[in-house]
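One chain comes next, on its own, written as structure tokens: the form predicted alone.
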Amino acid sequence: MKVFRSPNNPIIKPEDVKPSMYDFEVIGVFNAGVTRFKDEVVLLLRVAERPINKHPDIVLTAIYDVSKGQLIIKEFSKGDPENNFSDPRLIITPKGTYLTSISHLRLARSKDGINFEIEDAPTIRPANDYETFGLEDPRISLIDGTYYINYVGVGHFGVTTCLASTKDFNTFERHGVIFSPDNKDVVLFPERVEGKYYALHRPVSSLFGKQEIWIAESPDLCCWGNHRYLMGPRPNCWDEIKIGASAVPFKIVLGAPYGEQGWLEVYHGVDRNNRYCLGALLLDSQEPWKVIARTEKPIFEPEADYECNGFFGNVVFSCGLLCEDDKLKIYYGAADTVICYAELSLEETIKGLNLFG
């Protein structure tokens, strides 16, 4: 598949965005929800940061106390054997698994899609039980004129999914946790099928491991029912450890001899090297829990050295793109550290599922 990226990439890094208090570093922004708003393309950034610390036996992170009402700052000990640091992104601990960092939702906007203005401070930050450790990987859809915020609430708890609302990006409404743990990788359908909210998430097996793709239906967005299994992880391929949703899933027609219209979704997989990359699928338009087709061979894949190198490296993820003059316009966290733009080719990722031959 033939990707054009950006020669302005990384459009966004960690030092464009400015820290939420004067003692924390942004050391990630990545994973941004996307839409068209009036005349300009809004982000919604996923802002990873951490405390400064100038001290190398020690780790420190940021959590969200509720009966305070702030960040309290956590500090762990390298020299203790029994804390865990193997995965930069976590802390494992006798006592509990902590993140390495905490992050917030933050706009930016940009006229052309590609220079963008980023606001100064959080546009949600942590606020209840549920978001103790931070927001994650939004996810935007416009729904009957009124754009549904969907993210990630990371906590003591566990991993939530959770729901916001806003008309005009200035002020937000939040619905609370409409996925319970662990359940991640979730997007709402654009528009109704057949009167039913649909939506992609993501549940974890706790006994067996299985992070696969799910389906659900709901009269209201906030009651979720009727679950049933989409697709899961395919062996020896490079979706064969974990799948999950990625972008908001769109309505294409396929054309002649076809004229049939499907849902598109462009989704992440993982290899068994953790090597993040994007492929796509086909639902059915009016039984969206029906795969059409799927992408053998990845659509993007880490190939450029940001990608490949950072936080967490061989990562490509995205949270959203616009479809927009027969092109995939993707934004994409790349190695867990900078927001980066590239384009697909709509007709060539509709060969790619296989359905023309």
Second form
2 protein chains.
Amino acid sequence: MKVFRSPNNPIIKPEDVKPSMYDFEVIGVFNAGVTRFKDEVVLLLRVAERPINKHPDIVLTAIYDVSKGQLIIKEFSKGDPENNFSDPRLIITPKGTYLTSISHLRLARSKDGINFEIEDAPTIRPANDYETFGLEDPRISLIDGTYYINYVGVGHFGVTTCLASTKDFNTFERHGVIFSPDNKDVVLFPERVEGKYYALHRPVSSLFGKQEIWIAESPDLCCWGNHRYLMGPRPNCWDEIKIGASAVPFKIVLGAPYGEQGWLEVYHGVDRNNRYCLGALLLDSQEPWKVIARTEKPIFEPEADYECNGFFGNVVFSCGLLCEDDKLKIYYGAADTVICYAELSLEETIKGLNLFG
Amino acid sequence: MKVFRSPNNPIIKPEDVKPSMYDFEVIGVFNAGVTRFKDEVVLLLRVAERPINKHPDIVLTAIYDVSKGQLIIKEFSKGDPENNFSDPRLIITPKGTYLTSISHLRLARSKDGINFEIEDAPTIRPANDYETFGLEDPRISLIDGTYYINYVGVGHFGVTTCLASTKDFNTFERHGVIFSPDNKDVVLFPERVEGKYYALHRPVSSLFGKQEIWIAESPDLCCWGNHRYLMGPRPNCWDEIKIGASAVPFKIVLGAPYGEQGWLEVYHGVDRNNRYCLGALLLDSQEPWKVIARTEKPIFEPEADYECNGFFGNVVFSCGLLCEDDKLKIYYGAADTVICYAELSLEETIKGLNLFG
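Complement to the form predicted alone: the form predicted in complex with a further copy of the same chain:
Zooming out: every chain and molecule, the one shown earlier first.
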């Protein structure tokens, strides 16, 4: 698969984003939801911050304190053998697990899709018990004239998926937790199918240890049921360990014998080396719980330096793309550090699905 | 708390239940849903079976094979050091986790609530991918003239909660998976509150390791949202490790200053020694996501021999009770082996909530 990477990559870097608090630093800006609004491309960025730390013997992070209504700083001793810092994203202590940074969501706008103006302050910030460790990985679905934003809420009760909505990207309404813990990688289909809303989601079974893509249906986007398993990892493949939906699915036109239309979903998969790639799958247009095809190989792999090296290297991860001009215009987080832009041919992607033999 | 245990306990034992297949044995009958239907008490029993095994070097269990539409036998070598049999409920192998028995649901009826006639064959049996390891822990809620049965479906995709319904306990309709994995200990409130259905549920956060009670709402009993944390374990208490809803909640009349009415929920809690007890909590009648009170001590603990010894000892676990004649008539699984009956005073239980200082 031929990938065109923007020569401007990374198009958004941590130093482009103003911290939300005076004594904080932005360590990552990645995994952005994307949509078109009026004549602009709108990104909702995941911005990861932490308190500036000048002491080599401690680790500082921040959590949202619900009773105080603000971020507070937590300090962990590197010398304490009971604290585990082996995963750069986590601080595991006998008293509980913490994240090494706290994320919020931040708006960025662009006329050309490459050069973005980034808001100075958080757009959606931690506000309740489900978001004490931050807000992550937003997806934007335009449904009946309203932009629905679902994001991961990480809190001491677990990893949930929350819903918000806006019509103007100025005021946002929250709709609560729509998938209970642990569940992430939720994407809402942009239109109803036979009167029902659909979502892909990624629950976690702690007993059986799987991380697979499921599909659910809803009458109102807030309440979800008829959960069905859709698709799992493939042994000895690039997506052998875990998979999840990435971009919001969109309709494409096909030919016989595969039906007139289908839903194309760009998803992510992880291998045993924690390498994150993107693949594509095709769902039936009228029965989206049926997988018609799936790319054997990734359509997009970490290869550039900014994808291979960073806070968490060897990661390309997308929360959204624009399908325009027969191209997939993919906005993606690289190495959990920066936001980049790439284009793939829609035709090549469909060919990768091996639909036509 | 004074507990009256039936002198007939255990009221249902494994040897009272006919296996579903010729060469199988019933090893447990426990955790039954309960309701009144016409002039009878109806129990929906969890019946745990396994293939009869005459070889001391192997462990046999059964799983439901979806393509064959029947149970098939799986064999595991005790000598293989990679197989882990330390939890009597589980077989943990490098290729995956299995259960040592497979459960289905079986109807039992009684005029006096103590002596039951048990059906010869399974009433609801494994039938799909979400039930390959069995059906467990049914709860029955009578809502608007229909009996809704939710049960745990255990399959290779995880631990889900499924819904079925009946009007006559002869024909049953399935409504699919209503809570995605891992989620169990779901109880449906028997009536709507301000137009919405409510359920307590028990999701699992693998990252943060909690097992706590949540509440969700629904327009139709199938799709659930607005998930909210309700209540967690208490350190150094009888419910210090994990808790979950047990019986279907029911309305009780209170006095001032606690409102006219409230929802009484009998829940279960587990301590560090894997001892399962029952406690009670009171929820606001109009805002059931608000916990008004919770018993400090268990209302019911494993003390009798049949509660302390069995397949999994030191367990009293209820999936249902009848609140009649100012008594809680509790049907409960003892030691994951047998079904027993006990009565508690409703007044004493309310006193245990320390509502009135």
